[in-house]
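Single chain ahead, by itself, as structure tokens, in the form predicted on its own.
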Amino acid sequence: MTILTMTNDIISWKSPSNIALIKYWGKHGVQLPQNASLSMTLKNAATNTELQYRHSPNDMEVQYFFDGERSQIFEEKVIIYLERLKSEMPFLGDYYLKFSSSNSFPHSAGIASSASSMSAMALCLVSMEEEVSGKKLAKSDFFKRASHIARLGSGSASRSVYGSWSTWGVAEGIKNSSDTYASPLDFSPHEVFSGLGDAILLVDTTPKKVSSSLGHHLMKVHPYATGRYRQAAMNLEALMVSMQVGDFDSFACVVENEALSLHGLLMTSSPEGLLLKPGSLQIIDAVRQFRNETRTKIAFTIDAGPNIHLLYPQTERENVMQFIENELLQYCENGRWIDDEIGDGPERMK
């Protein structure tokens, strides 16, 4: 296996994961969503990706390193992605490309690692496009372009190029919404949501049995698909209202309904779709009991995996930290969890 020696240009981006509160599940065409989604961009769960490139007289050559080691599995996926991108970015055929990535959290365990990794890669590629073309994009156009390029690799990645809150998918009532790229939320949420915390409880970090790609594919033949898309539209409208008026109870109701609907679809799509673990269910039960007894503002959501996200306003942080320490760590793998919060979005490192 030949290792490229890169001596020229280096670009590096750090891009965060996001947690979808209105879930995108099911797609059509080329990475287009069957329903609009809304997500919160995280701060600490992120991917760092460095791109080294130099001109090549031959066709595009790619190498991909993860945590310092060349990864054949990821590399093959990246090559397929970049080959598809040549129609969008024809200059790629003239370069050697070496990607080096690392995550601050476990991948393939339901914490949207594809969102952070593909958005970081897309940001590197759009920055490279600017450099090799000599054409600098306006800031808004740069991130719209990066969102579009990220979407072609991972739908949820389209939202990670923006900080705080973002939506993706055409939706009634959202200005300039699009299926081809995400956009920042077009209003400022009530202050109760401005500094939302996210405690990610790592119930099980082993790779999940049903990939998100397979899950989306299975929705094409799911008998509940049409009803699900109507539900998502109604939940999106209700969630935005609760965020505008500061109604955390209604926010929690919608967010938790979306999480459990996603897992209901997973479980009825495939025998392998039961991704929740006993610890996941015990945490959900404990959260509901804690909320009822203490009136603490707290809500859970779940991506396509067993790990639980606890969302809470910063005014509730002390109560939530004690709750995690006293009651929930017993359900986490080796007592592990990630202390995260809403973030400002990607950052260029080089």
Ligand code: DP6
Contents of the next structure:
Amino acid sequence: MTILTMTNDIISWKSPSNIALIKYWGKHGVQLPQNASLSMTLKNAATNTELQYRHSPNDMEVQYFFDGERSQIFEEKVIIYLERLKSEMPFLGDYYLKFSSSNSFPHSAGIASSASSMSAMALCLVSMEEEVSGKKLAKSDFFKRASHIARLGSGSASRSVYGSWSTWGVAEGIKNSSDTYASPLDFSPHEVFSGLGDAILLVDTTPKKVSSSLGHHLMKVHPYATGRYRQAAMNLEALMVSMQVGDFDSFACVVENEALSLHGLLMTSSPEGLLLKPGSLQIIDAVRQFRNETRTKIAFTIDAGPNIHLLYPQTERENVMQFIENELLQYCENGRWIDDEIGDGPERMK
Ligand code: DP6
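Could you please show the structure of the form predicted together with the ligand, as a counterpart to the form predicted on its own just displayed?
Full complex below, order starting with the chain above.
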């Protein structure tokens, strides 16, 4: 195995993960979503990716390092992605590319790493494109292009190139919305949502049995598919209204409906995917009881896995911390949870 030694051009981006509130579940064509989705960008859960490149006399050559070690598994996936990208970015064929990546969150923490890793890689590639072509894009065009390139790697990654709130997919009521790239939310949500916290309760961190790719694929023949896409559009509209007026109760209602609908779809797919664990349901029950009794502003959402995200305004932080400590840690694997919150989006490091 030859290790490339490169002393020249280096680009590095740190890009965060995101949690969808309106879920993308079902795709068609080349990574196009069946419905529009809306997500909150996280602050702490991020991937750092460094790209070193130099001109190659032959064809594209790629090396991929994760946590300092060359990773054959990731490298193969990255090569497939980059080969597909060559029609969009023909210059890739003329370069040696060395990627070195690491995550700020622990492996098997139940945080989807494809959104942060694919967005970090896409940002590096678009920065490289600017450098090798000598054509600098306007800021909004840069991020639009990065979102588009990220989407081709992983749909949810298209939303991670923006801070705070992003939407992806054509939606009535969202100006200039597109299926091919995400955009920042086109209004400023009410201040109750401005510093939203996300406590990620780790119920089970063993690798999941149903990949998102398989889940999206199963939607193609899912008997509820048409109804689901209609529901997602209605939920998106309702969520945006509650975010504009600052109605946390209706926000919670929609967000929780989306999370449970995703799992409903998973459970009724063929083959089915039952990803929730007894601890997930116990947390959901406890959250609803706590909210009824204390009127605390708190909502749960769930990714395609058993871990529960608790969303809450900063004014409720103390209450929520105590609630987690006293009542929820018992359902977390080894008492583990991750303290995250809404973040400002990617940062160029080099
Ligand atoms: C449940 O973006 O991981 O997190 O496009 O196949 O890479 P691919 O799928 P991916 O799917 C994410 C599914 C989800 C919901 C969401 O993030 O919107």
